[in-house]
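Next comes just one chain, in structure tokens: the form predicted on its own.
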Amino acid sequence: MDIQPGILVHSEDEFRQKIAHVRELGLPVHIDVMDGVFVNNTTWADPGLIHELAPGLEFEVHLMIANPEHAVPIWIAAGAKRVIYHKESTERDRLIFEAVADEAKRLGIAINPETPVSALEPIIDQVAMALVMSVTPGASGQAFQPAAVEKVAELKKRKPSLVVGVDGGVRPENIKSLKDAGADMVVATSALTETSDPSLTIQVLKQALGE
């Protein structure tokens, strides 16, 4: 199972130093970009700049943005490996596959806790890969909700070939139940951001994987 580094920034600056801060990891990062309408917070991120910020590294972006239309296909351009939206910012699923039908491979769906793994059932043929929020999306740091391992589970028995990933309070005591449920990866904000040692938090992690 995958980890990915996730970057929560409001700053160019800032967003350098985390980089900096976990670039020894060698691993793709997952950054956040948020606009305060759809969840209460923001942050910085210019698609315009994220090669030149992160040179080498792979990236993915998860839209916690209203009405992601527009800027799905900005981030494809970019260069992301993977652009994730919420289910919940839209009703206009169909823009967003008409507008990147041809990087399919590269477009993910995020649900809330709140929201159930039914709700992706008329779309989940159209996108690779789905995200189970396992905390209210706006701010890192905050505790895992458990209903996530269930919903892993579910979303692997209806589509074993869908990549599904975690986001939100993973940490060790946690991480093995997601990867027993079938999660594919996940990703860990302020665990790996805010420590002072990230190669030895990810080797915690992988430990408590049995790895």
Contents of the next structure:
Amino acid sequence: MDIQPGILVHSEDEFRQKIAHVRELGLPVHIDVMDGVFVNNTTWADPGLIHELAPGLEFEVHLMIANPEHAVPIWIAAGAKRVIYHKESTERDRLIFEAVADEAKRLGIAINPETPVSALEPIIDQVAMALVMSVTPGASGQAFQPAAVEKVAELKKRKPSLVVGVDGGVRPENIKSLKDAGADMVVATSALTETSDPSLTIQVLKQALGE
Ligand code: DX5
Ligand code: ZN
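Switch from the form predicted on its own, shown above, to the form predicted together with D-xylitol-5-phosphate and output its structure.
Once more the chain from above appears, this time first in line as the rest of the complex follows.
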């Protein structure tokens, strides 16, 4: 199971600092994008600057923004390995599928804690990845909501080829339950950016996984 450091920042300077902090891990990162509308927070994330500020960085973006139809193709063009938008943020999924066309394997869809897996049923066959939120999006450092574990298992049962990730409150004490449920990836933001030694924290997370 992959662990992706999350980057949730409010300025270009903070982006540089946090990237420098986790870069030694050599892992693809998860960039949180918030618009102050879909969620009660705003982040700094500029698709035109990521490559300049962090050359060679592999990244995915998590769009917590209202009406993401325009932003999805912009981030794909900016080189994001994966672009994840929220099921709750639009009814116009079809527009997004048309816009990404051949790049559909780079598309992911996130669901909030109160959204059931069944809400993905109409589009599950069009997306390559689903991100189960284990906190209400908007901030890092919140407590993990264990109902995410069952959602992972449900999604993997419904579509075994779907890449399933989990985002929010991931810590050594819950990471193994996510792996056992079939998660392919987890995001860890505060666990890795608020520690003085991210390499040690990754080791602790891997130990908890039995790796
Ligand atoms: C939630 C964001 C998460 C967040 C997770 O609003 O989508 O990616 O950064 O932060 P932690 O890992 O600190 O809960
Ligand atoms: Zn996220």
